[in-house]
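Just one chain follows, in the form predicted on its own, and it is written as structure tokens.
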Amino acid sequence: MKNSNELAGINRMTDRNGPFIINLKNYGEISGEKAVIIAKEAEKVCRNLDVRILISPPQVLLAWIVKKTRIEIVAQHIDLKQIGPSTGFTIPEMVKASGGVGSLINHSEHPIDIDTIAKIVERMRSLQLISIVCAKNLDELKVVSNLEPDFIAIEPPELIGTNRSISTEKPSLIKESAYYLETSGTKSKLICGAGINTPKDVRIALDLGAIGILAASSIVKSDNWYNKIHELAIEFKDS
């Protein structure tokens, strides 16, 4: 577990520019010790560029990466179960106790219903954990925005894991989502993902109103993790 001085250092290091969230999913490329290695490479970029980078590892690796690094870690999913006899579920209290700072919620690869999302967001808020709720389209984003999670990640499922970016395939979706959140009175901030592969993808997303991005395979499957993270993260310096 990180001590209070280490946590203060993390907050100072990551309070500007972003968030740039890297979802490691369950790719074989980051299994075991390799997940720590990619997290440390992201931490180097975070320090060198002063860009806020969060890692979302497989649940079984979360506490390990927290212990081995000083970068912010978010879970990939949260379950609406209570402390006690809830075998096999990931609950927010345990994420926090393990040193995690929040979680993805309702990713298209692990969708949940809106009532469950609402209860999870409220519980996360009570624990001062970051809630990052994914939405597949503008209609879902509008519904989710009423819950006021910290961030809403707009991610068309058909573009996830492809070389076709939301920035080039559906730029209007980013623009419309950003406009809605800015004008609706919600406190939620927009990030976007799905096919984010190049610096151009990041730049377009930021220019259209997103304040952060969510990326996965383009980084995990790259030949050089540091270089790939750096080339995407540096776009935040001009945002």
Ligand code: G3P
Given for the second form:
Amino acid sequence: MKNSNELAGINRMTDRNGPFIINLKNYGEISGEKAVIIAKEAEKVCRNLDVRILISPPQVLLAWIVKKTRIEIVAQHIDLKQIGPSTGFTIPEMVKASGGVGSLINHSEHPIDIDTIAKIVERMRSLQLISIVCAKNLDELKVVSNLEPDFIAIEPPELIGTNRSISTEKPSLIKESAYYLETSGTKSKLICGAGINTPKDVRIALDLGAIGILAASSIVKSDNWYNKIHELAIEFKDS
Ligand code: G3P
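For comparison with the form predicted on its own, provide the form predicted in complex with SN-glycerol-3-phosphate (G3P).
After this comes the whole thing, all chains and molecules, with the earlier chain placed first.
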């Protein structure tokens, strides 16, 4: 069966282990051309390790990185606005037309209400875009799981951007989230993030039931992007 890229007519790297999603946020370290450089480093790791890596760049750089690389690109946010008169918003149809394969939704730095999330997930499904909905705690994950996005990323906001990871600080949250998704009948798969800094953080998360990782600052702020992405991505090889 064709994946969303093939259906979109885009021949990009897919079907890797993971996903390992790198959110570039709006960090100065990846502004402009530097976002292309980090995406190309991730692409090399993706190819060398055969691990599925997705990049989520600043919205304004999405189409440029799609053009310059062959790695899968997802938006950082989607707005529930229509094609046509919706100046300044990011709509799913334009993400798809630009070669993006999906989007983060409801990141704790860009939260939206549950009714809006529901409509966005539905619209993305109809466009065969990958939906990755963030949840800040188990209660939110339970509510979001009813919408059956492709992935739910559990991320405690207080650990984001720190060197304290969800894996070491809140392992039970990963375990309980994985258990809930497995037993509730939803098709959504678990990703986790917040403070993922080390290979051990990745290993613990995967061992506790997450199938993917969402990480930002430890990678973007690293002085060797290839090595940092590689040391985290290689943990997917033994899971
Ligand atoms: O979207 C990823 C995220 O919020 C985690 O950020 O810097 O803790 O890896 P960070």
